[in-house]
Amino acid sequence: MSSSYHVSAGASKEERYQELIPQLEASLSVHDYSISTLANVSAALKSVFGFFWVGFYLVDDDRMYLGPFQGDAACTFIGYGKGVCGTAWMMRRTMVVPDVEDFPGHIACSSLSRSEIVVPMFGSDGSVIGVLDIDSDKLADFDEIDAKYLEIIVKIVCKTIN
């Protein structure tokens, strides 16, 4: 995987995703060790978008455990149906939370987190194998553009690691 990703200065959020995705596809075209893939995707998203926290939680039985991430220390495990990550796992869909304080049962790994998006990752058998979790220190920082493109990125990642 390339050590750095480049997007145009002044590009809109959508344009940054559109420029990043082909770079990720090219760098992930050869099957990489899954932990390395997840680590580098976390770094790319944090670098390009400046998100507060970017990382993966990986399913193991009835919990998800912290995987590769960029940002402050985080919760080491999350239960099925617990918090935004566990709810995305249970619901099998992307969760966009404009204000984490308004999400019932939100797990506060950091008091600085204000909004969150979580995208489930699917294995080749259709089961949820983990989630991509991104936090922002700004309210309502995520929208349908993030959901659309992060789902594409997660599909690329899952194709690489499955």
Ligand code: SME
Contents of the next structure:
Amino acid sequence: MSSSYHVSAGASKEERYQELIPQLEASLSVHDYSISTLANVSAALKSVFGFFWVGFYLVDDDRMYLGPFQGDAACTFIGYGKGVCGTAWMMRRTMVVPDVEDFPGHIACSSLSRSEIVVPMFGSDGSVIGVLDIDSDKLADFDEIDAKYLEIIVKIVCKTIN
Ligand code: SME
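Next up, the form predicted in complex with methionine sulfoxide (SME). The previous block was the form predicted on its own.
Starting with the chain above, the whole complex follows.
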């Protein structure tokens, strides 16, 4: 894949997702190396939404390791059940955290991070293979619209890399 992503000026958050998704579907290729796909998806999300931090953690045995991301340097690994990412892995569901200080065990990679959304990625055998993690420097920056469309994006990504 080699392309950049465009959304209409003034588009709402939901419209941005709706414009981005078909572009991702058209451009992601099963023939690309998985890490390259994840790198370009994190770049696409950063450029379309300007997220403070967006990236992937990838499961290897009993930990997830930092994968492709956009933003400041981050924690290199997270244990099963640890932090928001490890909890999304354990619970096998999307976690929306409006205030990270209210989440027991939150792992603060950046003191500027205030809210967070984490979407689990599933392999073809149904196991969790990683998570998409997005952080904001604003409180309560993620809602059910982000959860709905990021889950669609993660499904497209997993279909591509699995
Ligand atoms: N806050 C995450 C750790 C990853 S960083 O935000 C990039 C967590 O609690 O799992």
